[in-house]
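First, one chain by itself: the form predicted alone, in structure tokens.
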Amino acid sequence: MRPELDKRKAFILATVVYEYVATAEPVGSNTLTQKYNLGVSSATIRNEMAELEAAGYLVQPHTSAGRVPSDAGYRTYVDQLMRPETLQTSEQRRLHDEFRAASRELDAVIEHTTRLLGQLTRNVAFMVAPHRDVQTFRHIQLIWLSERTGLAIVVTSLGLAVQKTFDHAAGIEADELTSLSNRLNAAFGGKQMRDISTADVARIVSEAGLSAELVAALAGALGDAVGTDELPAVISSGAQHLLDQPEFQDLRKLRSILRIIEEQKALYDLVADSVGSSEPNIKIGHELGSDDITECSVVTVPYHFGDEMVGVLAVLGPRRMPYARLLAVASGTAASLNRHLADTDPR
């Protein structure tokens, strides 16, 4: 437990982060006594400096250095002293540009958002993909190529669509795949896929009066749909932005926070408490759980599609990160995704 903060401490701290965001540069007294009129002498303030490292708020990274902020210090930097930002208008417009000119499919949509991340914070984005399962059914599509073989196309809500061709030993006709679509489509309009099982299928093939063999092949098309990953995507985009900070300058720490970007287990499990999540969160260094990436700090923020939570947009970068600034855009992407995400109409 660290003592409260009275209203000087708690501004030299939010000063200093600042100031070691800014500038990368650990700070000193003189610094704050010339930049900021606390109206204190410069000891003053190298006392109160002294109390909050003592007290665990800040480290001295040299001797004769000014001083950094510790884990501690930004966690109490971001939970109580933090000003929240929003966007200016122009950065509102952007993102109301880029997603209207975005593709309808949902992989292209995950692409297109997090590079837009990447550029726009100058850090690593990613995001986590939406389990297909939460997706809802929009239609499918039975294409008659010959006698014997057919071609089911599924389109989901997100625009998903999967395509999978199948074979009919008796033989069956054209207008016969075109009655049963439509079947099948007044039957799961609107359904959830996880909702839709083989038995519902089979009903609706027997009701048709075709063959059961149909009933294995579209139940495949539709748990293709579906996907059967136990960990959903992780799309990432910026990895180069890290070389322009200078915590990173030390190839090797650098190699080892660009192992975790490429492996998605390794990203989805930085954020896997936060999907599902309604809340934006924030976590600063050792908080990640891996020591390979102490240096760094994650910033998450939820999508939702319709009324559920289905993925987390993220921004990782170093810990001498703006957070207020970051947390402002990745929730502006957040909610431009949100919109384009309602108003998808698949093609």
The other form holds:
There are 2 protein chains.
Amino acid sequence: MRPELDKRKAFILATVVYEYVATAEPVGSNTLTQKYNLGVSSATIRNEMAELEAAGYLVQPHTSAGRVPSDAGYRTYVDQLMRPETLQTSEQRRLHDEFRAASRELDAVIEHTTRLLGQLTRNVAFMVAPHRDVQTFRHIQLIWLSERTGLAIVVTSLGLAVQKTFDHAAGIEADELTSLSNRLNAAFGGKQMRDISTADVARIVSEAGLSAELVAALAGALGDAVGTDELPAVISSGAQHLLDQPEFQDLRKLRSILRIIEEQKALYDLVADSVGSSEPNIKIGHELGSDDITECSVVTVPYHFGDEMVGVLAVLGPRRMPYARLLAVASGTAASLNRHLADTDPR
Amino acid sequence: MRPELDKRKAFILATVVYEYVATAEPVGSNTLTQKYNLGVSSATIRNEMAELEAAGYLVQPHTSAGRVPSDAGYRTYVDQLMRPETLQTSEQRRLHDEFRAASRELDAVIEHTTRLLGQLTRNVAFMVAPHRDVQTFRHIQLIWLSERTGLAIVVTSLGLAVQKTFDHAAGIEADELTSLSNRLNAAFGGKQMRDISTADVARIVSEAGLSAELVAALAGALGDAVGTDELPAVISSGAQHLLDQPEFQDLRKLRSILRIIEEQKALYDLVADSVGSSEPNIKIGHELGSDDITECSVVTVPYHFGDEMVGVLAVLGPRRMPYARLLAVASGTAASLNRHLADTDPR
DNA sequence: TGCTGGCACTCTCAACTCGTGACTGCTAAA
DNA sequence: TTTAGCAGTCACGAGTTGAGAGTGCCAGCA
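Instead of the form predicted alone shown above, give the structure for the form predicted together with the DNA, please.
Now the complete complex, all chains and molecules, led by this one.
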């Protein structure tokens, strides 16, 4: 749709993005000629910038201000102009050390990773926990809790435990639960979670010769526990960094963003279409699909376990973010996380 | 230390608090005489207010402004002057219904309760999860995860599961883990968590005739899983409500509070000394013991399971909060939660 | 002795003006 | 095609001002 940019226009666009990201001030033609070696005068730059604005790459906040990149401007920058960054070896080592010191429990690792990413990027970090679809069934245990309730725990290959309470008003003995656990374990051991259907679960439960009510209750709970249709957990860290950004001095904007951050579902929706993917992804402004955060962008990097992409790391910040840097930091963090997960539990 | 207040001073103080909570504007002598029936002129009120200020109950933000309660003023109001509120029956019913519809899983209940309290109070709500000390041991399960790692899961009476990963580089069979699980279950079944020491755990593990390394790894993990020295989880909700308060338009204040809200430990410290208590508690400004949130107060209400207080609900907001109302809402929520917990799992 | 009306004084806050500086677009010449 | 120059536009900060709210104090009164 948009015309291809000639070399000079591309350089100007890239420089405007760079400068605006650094200063948070609209960029004028004079600033460009003074700070960067363009070889032409500011008048020429003015003409070029006017054309870039006409083509939709730049926007003027008001008549006598400099220019600011539009969504399309950022998009072009990210896709074509940005020079990819990599972490320095010292940074990589630091990341690696962070993970070596980290706990072994998956919950704690997720928490730790998110916190770390928030600190390193000085933005809001969030993380979609490993999706159960792609994990392997390891164990199920039915536990007698009280005279009326029991607990089902399902453990998957990453050591992720899901628990569901169920009623057994009709009464069931602890050893009946044990033997049912054994059957289920025998049936599902080593299977991929996504290959276990709730129908399979219901069949095995019904074969155990229990009362119809109990079968229904158990099948329901176990179906939920085994099923993979629940959204994975999303946790976040670093909301306070938003306050440092000049674009969020306006409290109304801040409020709608905070609301999104507090809502797991809303955060998940932001990155839902990146979840299965194996490539990093960047979403800019309106591309996020929510009117409340058109001033934001999100950088998404998947992480994997074995050869499956199981979840994503993400950084949420103002559109005016250092994309290349954040991509590098998130990728580096994901790499360390990948290694940590692999070390913890080689299949 | 402070002189006892005569009746009129007490009424003036109470009215200043009431008015300031409602309007967020410093309260002047004229406002008081016009809005409330005091039977004396504004000049008299001025004299009284000057004395209240000298005694430390009121503060003047600047010379030509009205008065605002000090920490001591709020404290006196809360302890002696405030008229306790109760929820209306319709509100109680609504709360009850909310909990009836709630999930059975403890995690979900905690999450749900916190969210609800945040919405109802339009402030930041947080909740300290049930402390494991006072729960009963129900089940332990050791699970073979991979060739090098295993998982220990401990379930307590409320259906709370704790998991710990452990190494078994030397190798162990799944059925050895099962038989060890059985021994541990036999030893601890029905005991109070606080009566189970890590030494007990270590002894039983060492009797199983495993390699020394394995015994150490298992004892460590199980000790952690059974031990109760880890802080209970703290989760929060409703941070965005802070933005509605005029006192937090200042971003610096907001930032330090947001930082505290994101830190479980910091939140826990705010209410640590209320955790075992069976009485609601209110902390005002400096009483919170943190320089970062001297502008805030916290209302704390315990909740119980059986006859033990297991955790607390709390509301964090500006000092200028409707104490009686928030206390009523938090207490009502706690009451519904108590009933829900009791219903879910009668011992 | 306590209360009150009156008054002078203080201080904040919002509105307003105004000059400055940073841009732009346009034009005419190189 | 580029450039220098110039007029025009606009936001922003500083300074000013008036209104309004509130106080403390004092003298008089019940």
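Bear in mind the structure is a predicted one, so any value in this text is a computation, not a measurement. Positions refer to the first chain, counted from 1. What we label the rigid core is the largest C-alpha set whose atoms superpose within 1.5 Å from one form to the other.
**Q** Can we say the CA of S206 moves by at least 2 Å between the two forms when the core is superposed?
**A** Comparing forms between the two forms, the S206 CA shifts at least 2 Å.
**Q** Could you check, with the core superposed, whether the Cα atom of F188 shifts 2 Å or more between the two forms?
**A** Result for F188: yes, a 2 Å-plus shift.
**Q** So with the core overlaid, does the Cα of T149 end up 2 Å or more away between the two forms?
**A** After core superposition, the C-alpha of T149 moves 2 Å or more between the two forms.
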